[in-house]
Structure formats: structure tokens, C-alpha cells
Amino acid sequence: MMTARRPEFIDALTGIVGAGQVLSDPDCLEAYGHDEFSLKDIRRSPDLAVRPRTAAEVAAVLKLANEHGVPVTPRGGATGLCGGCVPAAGGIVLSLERMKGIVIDPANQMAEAEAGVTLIEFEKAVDEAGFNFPPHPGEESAMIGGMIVTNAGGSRAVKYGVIRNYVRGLEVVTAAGDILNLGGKLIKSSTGYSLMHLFIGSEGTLGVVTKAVIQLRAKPALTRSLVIPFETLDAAVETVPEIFRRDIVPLALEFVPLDVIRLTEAHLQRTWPSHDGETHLFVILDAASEDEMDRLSESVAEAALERGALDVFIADTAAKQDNVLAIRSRMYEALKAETIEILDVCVPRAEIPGHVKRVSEIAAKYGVWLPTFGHAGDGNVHTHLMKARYENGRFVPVPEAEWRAALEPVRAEIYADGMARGGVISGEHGIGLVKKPYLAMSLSPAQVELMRGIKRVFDPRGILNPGKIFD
């Protein structure tokens, strides 16, 4: 066994990726020891950070690490929220930040993107080529490789699906250093097991994604946002199935509480269209023509008003849409300073009101503030575990001993309620380190053991992102 810090090992890595691309200085390594999960408890600096430029370099690094039993933690933009790219076992962080290639194929309406391309870079290239990439899974500094291995979702999943629905091919490097080319510029394939889909959502535990073939779509001609206030959460969420019954599938369909809206308004110095009621639906529609858009808007408004909506506000200009989108997309930013963790329980849509009510009961039981909002169209509910309360329009800090004592029981009770409603503990963030103790709440022992077996086949020495998802 050779430790990662041995001079011979560092020299061998440098020979693969080049001078200056193997980092060993402790001050530099600290930045590679965490993701966006707020608590420092899980942070750990790696022994080394290695920054390859090509799939061949990734393969050579993995082959070397595998031969010597050195743990390797793949890392993209580190925007995850559950410690997925934290090098829990030390060793190497394999940062894909230098892998930036993008090629658009207009004839096949697809793009090839290397793992280190950020969401904002990818969307810019796609837009300039005249196409659209419908998913928008959160933080724009997230990288393609990381989004694929977490099967990232986002608010647009209700109509256009998650990342998995757009991946047509993958270039993946195994722990042994083999480069696999899975799928391709294909719409259909029934040729053997779909190994490609095993890697999507695997959190870097089975192999390292170095490049993806991604399906693109034509740009929508028009989009329009609607803000619909309701007196209660029940009334808001009960409107959702009625919208779908009218054969309308919105681009996005969110529920947000008024207290979070007000807090975000203050944070951004912007104004939401309404302060009525308790819970608002935020609906984004896309359409090919003005007539179709008007028809969809009227039908959504009718469904909402029939279910007790207090009003319907239509953002029908670019400025109005930009305003409401800015507020909705930056709600987490407004809460972030006082947020411990964001849960992403996913339940059947009809279970949202009951789950959110239970969250309110848990908040009262433990004397904590648990702001909750999320994707009404797909059942993904984001409850924020906070280290402050919100009183009279401002944050009131809670003593650390108090919020730490409540953290685990609150988390466990919220998960338990989600599972009792036929849900799962993660709809889009993944398991990583933070949710690992709760995996058995979602999956049977037989399922977890099958996953362990798959892990052993792809990574027999257990070097790839060890300690994530399960032990």
C-alpha cells in the first residue's frame, strides 16, 4: 500500500496530469474538503487534489490509485447539499474543473459536454446554437458531471423531467482505469443491460463521468408566469390535480409560503405581486403561440379560482417575469445564512398537504422554525432545518445547543412521515454522507444489498467515493 502523500506517488500523478495540477498545500486543499452542506462537522481535506484535463488522464490516475488502494473522490462544482464530494476517507480529490469541452450537434439536436462544464456555460452554448436545455437543476455553477451523478432535478422536472431524461450517452472511467462509452447519439437502444443508467445518480461510487451526450429541445416560443395566492396550503395544493386534469402540464408548478416570500423580498429589495393569503402557487407555462398561451393561462386561472384562489396575477411582460423568477429562484439565498440543511423528501403529489402539516406539527413540538416550500407538480418538498426563528420580519438566532439537540429527531420525524406517505428521503439532492444513516428508511435490506453487490462489481477495492450512500 502506498499513501497518497508519498513523494513517489505524487511524482507519478504529476507525470500523468502535468506540473501544477497535483495540489498538496494544506491551504489549497481546504477548498476541496466540502460542498454546500452548511455544517463543518463533515468537512475533511484530502491528501491531494488532482486536476486532469482528459479522460485518458482520469483513467491513468484511477488505475494508479486502484493499484495502490488510494481513495478517490470525484468532484465537480461542489454545489451538492449532502456531502457527496467530501473526501471522507482522505486520499485524492479528483477535480474535473479543467474538462470544459462543448460540441453542439444541430443535426441530431444533441450536445457533447465534458464533465467540468458548468450549467451556465452549457446553457449559454446551447442558447447560442438556437436550442434549449429544459432542466435547470439549481445552482448555475454546478457542473455537468456532478448533475448527472446526482440525477439532478429542479423546478422544471414536472414537465420536462430530470437530467436522466436527457442523457443519451456517457463516457465513464472505471476504478480499474477502463474508459467505457455507453449509449451515444441514440434515441433507442435495447442492446444489453443499460449500464449508462446505473451511472446516472450513482454519486461517483461506480465510476467517473468524463463526458455526456445530452438531448436538446427547440426553444419555447413563449413563457408566462402566474402567481396565485390561496388562504391555505390545502387549497393551493388541491388545485394541482385539477390543473393536470385539464391536460395542462406547466413548465414549473411550485408552492411557496408567504413568510418566505416576504423574507426574500427584503433580501433582494424586490416586490412579489401579492401578499394575500398563506400559500402561493407559482406557475410557469410555455406555449408555441399567443392563442395557446392565453388558453392555458385562462384554464389554470379557472381551475385555481374554482378551488378558492384569492386572485390570479399574470406576469406577462419580460420585466414582470424577471422579477418573480428572481424572487423564486433566490429564496434559498435569502435563507442560506441561517440554514443548517435543506431536506428534499419526495412524496406523491396528493400527500403534500398532509406532509407539510406534519412538518408544522414537528416544528411546534420541538420549538423550531421549518420553512417549507417546493415542487407541487412532482411532490418534491424542501424543508429547511434552521438555526434561527423568523419573528416580526427578521431572523432571531437560536442557541447552538438548542438547535443541535433538535436536529436529529426533527430530521428523523420528517423522513418517517415522508416514508409513511409512500415517499423517499431524497428526490433530487442524493444521499452522500448526510442522509446515509436514513437510507434504510427508504430501501429494504435486500435492495441495499443488491446495491452493495453492484458497487463490488464496478469497484472491487472500494476506492471510488468510499463511505457515500452506504458503507
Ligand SMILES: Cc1cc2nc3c(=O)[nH]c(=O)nc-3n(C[C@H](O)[C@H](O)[C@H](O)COP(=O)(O)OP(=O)(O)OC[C@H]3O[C@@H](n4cnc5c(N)ncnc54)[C@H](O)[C@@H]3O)c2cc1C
Given for the second form:
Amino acid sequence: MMTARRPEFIDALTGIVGAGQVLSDPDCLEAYGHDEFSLKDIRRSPDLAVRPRTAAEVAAVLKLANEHGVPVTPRGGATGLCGGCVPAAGGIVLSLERMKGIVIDPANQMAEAEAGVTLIEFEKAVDEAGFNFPPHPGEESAMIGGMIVTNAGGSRAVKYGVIRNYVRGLEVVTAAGDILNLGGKLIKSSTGYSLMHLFIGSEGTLGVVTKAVIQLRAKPALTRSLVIPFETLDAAVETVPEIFRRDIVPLALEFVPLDVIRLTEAHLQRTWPSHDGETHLFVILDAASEDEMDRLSESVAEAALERGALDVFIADTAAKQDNVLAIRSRMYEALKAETIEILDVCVPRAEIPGHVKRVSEIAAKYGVWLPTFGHAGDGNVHTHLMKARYENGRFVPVPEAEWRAALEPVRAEIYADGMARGGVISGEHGIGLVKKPYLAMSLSPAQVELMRGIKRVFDPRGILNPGKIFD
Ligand SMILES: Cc1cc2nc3c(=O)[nH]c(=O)nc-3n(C[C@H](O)[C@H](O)[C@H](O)COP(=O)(O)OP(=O)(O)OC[C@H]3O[C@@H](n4cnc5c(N)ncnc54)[C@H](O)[C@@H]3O)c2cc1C
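Structure of the form predicted together with the named molecule, please, following the form predicted alone?
Next comes the full complex, this chain leading.
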């Protein structure tokens, strides 16, 4: 592959995207060399960062890069947690940050959004048009393109699915610089292979998403949150199947340990409604009427109390809901300074207690703190690999040599347990760079070989996000 820094190559790129949109100053490039994965070890500045405004510009950049064999790493909001947008092979970072168009089509109940629209911008536009978009990865600066190619989920996936369930059409630019229009404002298509679905979850290795057609929903009339403390994790998580047996699908159904609640309260200076027990269920319900909401809340409370819940706290005003939601959604922030990595193993939901228990055993074996919480409703468990312990209400740093020595075996043992329970190593964050060494634990050699074959068809010169998912 040739170096991207040659003046004539930079001139050609500038001719495509305009002056000021090809960055080559090392100080600017550093910002394009990482995502939210904490360790600096994987960071790498690109040779150039290029900021196109249109699909035609993206196509021309890719055509040029392909001709010259220059690696191109697409970049959205860089909120990824596994080094996906890090330009591991150098070359160009193709930032979609200037592609911000949104058009709402109320008649079809769909939106067309360009790749660089952030989740917060998208939600605002959708809300103003009177609609709702349920997928919600916890970091709202994620962009539409990045969310689609990581098949983002979030806590509402239990009721309303992941982003794959909302993508109806994609505009994608191939490595060769062709613009494909896949799907459309359609509910159905049985017209050949669904190439569109191949791009969803492809982590920028098959093409660059420039625009998407996204299905919207009607706004939920009412939401209500319940906080339910339990003496033990088992009692909390064993309540989950009982809720579903009553034909209730909550908007979100999370389990959180009390120590993480406490440290987030301290971080935010807010108060959670209860400090009882060891593990709490956090349930959000949506319903069309007050009567329906009362029926659902009572049924969830009954199921929980039958399973030994210590109490049931209902947040039924906007202020109470905002408070508990703020604490739940900012747990990452409270842990962040001491977090090395957030895992996102997904197991069948009945396996959560067994998996979390195994995580505690692994924590004890290696003498590390592994705060674990997540989506009890869909089996997606977030174990946090930490470089500190939490003792007597404060972080106690672990020497670097110690946490580094534990990192690989802890990851591998947690993944092995998740796999043994019929799970996968990533439920929503993707594989990127960081989970690549473990992919073979999750997929058979035949599956990986098929994936490599697909990669070769879409990107024969291997310029698109090289070094990600598999080598
Ligand atoms: C606090 C926090 C909470 C989070 N919570 C969740 C959660 O609940 N659920 C969840 O699913 N994720 C979660 N995430 C992870 C992250 O937000 C998602 O993976 C998100 O979808 C990434 O979007 P992005 O735009 O930031 O992508 P980036 O990080 O920029 O890129 C991710 C991957 O997509 C590729 N890419 C980006 N844009 C394009 C494009 N237009 N075309 C082709 N390839 C592209 C990149 O090359 C890279 O491989 C969380 C992250 C943080 C920091």
C-alpha cells in the first residue's frame, strides 16, 4: 500500500472534498486516531483525515484510494468501545461528520438520515415530527452510519429490537467507488440476496454507509419506571422470566448491583430510591393509557414480590423518572476513569445468573473488581474490566503490571463462559480491533472463512478498515 501523504495524492483529495477538508497536521490527526476504548496501546493517528460532504465525494475518495491501495477507515461519532474506527493500517480516516441531512416522511413513517447525523440530532428531529425511534445506544454522539454498521442495540432492544429492525434502506459506497441504493421505503422485499443486511453490522469493512432510510414508530403515550431491590442477584434475575410469562414486555429491563448504584449516586450527587439488598431490577414500562399502565405495573410488582423482592418503588412523575434514568444511564461515566474495557457478552437471558456468578469467581481468582450489570431482558451483560478496586466507598488503584497481567485471561475466561452458555462475545458493540483475537471462540472456521470470502468480493484490494473483525 502506498503512503497517503504524497503531495499529489493530497492535492487530488483536496480537489474532491475542497480546501480545509483534508487534514494532515499531526496535532489535528491525533483526534482521529481513537474511539472510546480506553487503552492508548491501540491508538494510531491516520496519515490524513478527509471530511466529505456528499455521497459523490465519498465515492470519488474511495475510487482514488482504491486505485492507489490506500487504506480507508470510516469514522462516525467515535463512541465505539472496541477500536473499530482506529486506522490500524494508517492511510485515510474518512469522517462522515459533515453529512448531516435529515428528512422526515410522515406519510411513510420513515426518516432519511445521512451518516453523520448524531443520535441526539436524530431523536430531536424525530420527536419534533411527532414520532419515536427506539434504539438507543447509551452515548448520544454516536452517528447514524456508525450505529448501523455496529448494529447498535441499547436497553430498549428487549421490546423494540436493535437498529437492524429499523433500517429499511441504505445508500452505501463500495470500495471501488460505486454508489449502491439498497432497499428503500419498503416494508417487504424478496428480491435477491439482501445486500443491505450484510452492511448492517459490517463495521466499515464492506462499504461506507452514506444515508439510511429508517422506520419510525408512534410515540409511546406513557412511560413509568420501577426500581425493585432484591437480596440477591439470583432472586432479581429469576424474576425476569416470570415477567415475560405474564405477557409483559418492558421497554427496558436492567439489573444493577448496589455498589455501582452507590458510586454513581456519589458521582452525580443524586439519590436512588432504595439502598436495600444486593441487586436491583430497573424496569421501564410503556403503555397507551393510565389503566393499562397500572395493570402492567401491578403485574410486574406482583411477579417481583412473589420472587422475594424487598420492595417496589415506582417513579411515576417526570422528575422521579429523570432521576433514576440519569443514574442508570450515567453509570459508565461514574466508572469511566477506572475502566479498561466494557464487555458486552450476550447469553440466553436465563443464563444471566450463572454467567454473572462465573464472572464473580473469575474476579476472585484474579483478584480484580469486575462490576457487572446490563440488559436482563435481552441477555446482554456488561462486565467492566477495571484498573481499580472499590473498597469502603472509594476507588483503590491496582498497579498497572497487575491489571495488565490479568486482562487477557479474564477476558478469555469470561468469553469462554458466555460461549459455553450458548452466547456470543458481542451483543452490541462489535468486534473491531480489541475483540478480534477472540472471534474464533465465537464463530466456527467455516463461518469466518465465508465472511472472508464476502470481504474479498466487496473489497478485493482490502482497503476498507483493514485489520478489523478478522485479519
Ligand atoms: C457510554 C457509552 C455507552 C454505550 N452504550 C451502548 C449501548 O447501549 N448499545 C450499543 O449498541 N452500543 C453502545 N455503545 C457503543 C457505541 O456507542 C456504538 O457502538 C455506536 O453504534 C457507535 O457509533 P459511532 O458513530 O460512534 O461509530 P464509530 O465509533 O465512529 O465507529 C464504529 C465502527 O463503525 C464504522 N463506521 C462508522 N461510520 C461508518 C459509516 N458511515 N460507514 C461505514 N462504517 C462506518 C467504523 O469504521 C467502526 O468500525 C456505547 C458507548 C459508550 C461510550
